[in-house]
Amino acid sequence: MEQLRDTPLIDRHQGLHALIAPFGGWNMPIQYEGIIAEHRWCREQAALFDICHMGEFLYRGDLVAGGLEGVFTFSVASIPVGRSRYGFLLNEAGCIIDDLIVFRIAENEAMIVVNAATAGNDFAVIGSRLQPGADFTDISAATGKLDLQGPLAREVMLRFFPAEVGALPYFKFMKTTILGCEAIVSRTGYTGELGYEVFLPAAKVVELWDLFCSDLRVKPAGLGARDLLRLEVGYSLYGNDLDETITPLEAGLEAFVNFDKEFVGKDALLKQRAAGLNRVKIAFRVGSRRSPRHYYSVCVGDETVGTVTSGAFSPMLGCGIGLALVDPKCAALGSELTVCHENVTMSAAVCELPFYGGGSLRS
């Protein structure tokens, strides 16, 4: 049996009577007062998420000579200091080992933030692609991470932290001092709302959590609300919409692949693009309040044409929504589908992303 890990906030979660469940090798809060209530609070106020389970790696040295520039589907060397970039770590077949974000901390320093379930393998794979002697360290255990997300997040941040934090544009970050310790505050998130990700020493996470929660505009939210929030804006989830059998082209994320540079998996992606895709990502809306689920079948008539990768009931739209991988012939906007599982069937239609576009993300 896998030994599940606890974040530094496990006592706080238990004190709030959170529903705790395994996620990515960790005991994580799924909900506190309820997924729908926490989802709405994030859309209207400011929700606080424990994201200490994520992995963080630190690279120091020449980005090109040390080999980091060739590891991902995007250029690390061209990221301006103080900015971050999203993309992929691929295998030789062009499939996704992980999706991640790289933060350019200094000219010769970068932090790589990866998913919890894949962190150990990611560190080994990235390390194997670097030049001998490269300074590459796993700082996950020493690093804590809290996400404050919602339209009031900036106001809350400005109550506690320097005014410069409020001026951060999307996908830009700054080093600052929080609770007497060096920290990074980034204008990024996974909810479609205005938000901040705060990286600081793990030993200070409980103190920061309590500080945020002292503001009545802030409430804790669990992974259930987080998953619903990200799906409403069409963000992919590793393990559902992305994995080591799916390429970025199939996942509809070619925009995060820079074919003007070299990276592992590039040749496979070029061949796939030239040959044409056998399956593509679609977004769909259900014509009722029923919820499609991961691995439900997608059908046209009696033919199964694909599989749901993510699905849920959307409180903002009042209907079921989902992402799926399907035969390209069924991917045109407005195409009528049936989502099926055992005795469950629901009518659906292909739609555009995002499902919900009314968030405060770029406010």
Given for the second form:
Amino acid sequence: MEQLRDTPLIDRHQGLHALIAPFGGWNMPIQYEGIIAEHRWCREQAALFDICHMGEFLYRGDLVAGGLEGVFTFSVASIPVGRSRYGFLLNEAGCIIDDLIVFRIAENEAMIVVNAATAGNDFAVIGSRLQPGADFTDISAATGKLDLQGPLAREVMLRFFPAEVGALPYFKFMKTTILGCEAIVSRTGYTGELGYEVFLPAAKVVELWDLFCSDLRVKPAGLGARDLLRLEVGYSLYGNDLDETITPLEAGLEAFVNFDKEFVGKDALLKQRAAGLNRVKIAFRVGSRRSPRHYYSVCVGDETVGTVTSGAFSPMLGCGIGLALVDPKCAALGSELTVCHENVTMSAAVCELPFYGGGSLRS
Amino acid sequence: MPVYYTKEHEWVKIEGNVATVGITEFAAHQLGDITFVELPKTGKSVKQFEVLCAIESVKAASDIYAPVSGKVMSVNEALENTPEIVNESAEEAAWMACLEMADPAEVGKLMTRAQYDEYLKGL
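I would like to compare: after the form predicted on its own, may I see the structure of the form predicted in complex with the partner chain?
Below is the whole assembly, all chains and molecules, this chain first.
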């Protein structure tokens, strides 16, 4: 077992008496004062997340000639400089090795941001698909990342940083100077709220954390709150909703697959699409406060028709919510289901995403 | 009124032949934010240390065991819509059920507060 890694903020988390647990090979803060309080703070104020565990890779060179264009399910060459795009790294079978975001930093430069648990393998797989000699480096260890998310995030950013940061539209980013260092500020996040992801040198992360925390509108939030926040807006979590046995078509994420270009896994996806899917992603609401959880069974009558991939109690909706992979015949909106695990059963119904659409994401 | 404790972190307060049951502050803290309490049905009979009802937090789902045998006389319906009471007042306001106790001698298998505190130190 590889030793767990600490983020540059481990002393801050311990000082706040955070509950710290392993996540993706790292010791990460799960909660500080409490998951639901932190979730609410993010929906109403501005929450600060330590996301230093995620991986970052830097590619330099011609995106097409160097081979990067063919690596992912979307075109990186067509991303305008200063914009980012979400999509997948697939295996030959069309299944998801990782979900990630590519930032087009310059004409011949792209940053790839990946999940922590998959970062090592991602780097090897992407590297193997590039032309020999491609300039491709893992900058994870030197790169820190903090997310500031919530309806007040812009006001907080404007207090500390140049006015141009406040003008960033959704999914756009900029290079700027923060605390005397080159940094990237991106209007992206994982909460459904207005928010920013800040990439800066790892050595500066503690200083930026302290600066944000000096603002009374900001409170730290852990990965527990982050998981609730992302599920309420229907975002998938790698390792739960996505993995190397699931294709983007099954996961309901075909919008992030561009069939007009070549990519590893395309043939398998075309075959799957032609043959029809054996299982599809659904969102469902539970008729009570009960929480569905990962791996609970989804049933119709006595028949098991699928498996829950993510589930939680939604503080915003006041009921259990979940994502599941199920037999397509049970996937119609409003279909009634039973979620079962050991002696627990809960009635549920297929619903639309997002579960919660009231966030400040695009404001 | 004597209060006794179980290794599964339930408490039971004994008044005559009525046993009031809840979970301890230690358990509530371990579970984190409580989001759901499945109360037992009134009239249900349970044996000591069998499943009485269930509780869920953001993090986990757990069973609650009956500290003593008996028949459920009443339940704390406030917990249905405001389960967060368990986090605020696990050992007072968040009682879960009152049982008509079947056998008062069963408390001999439970811990006193001092014994429970000692038990917690060993965890």
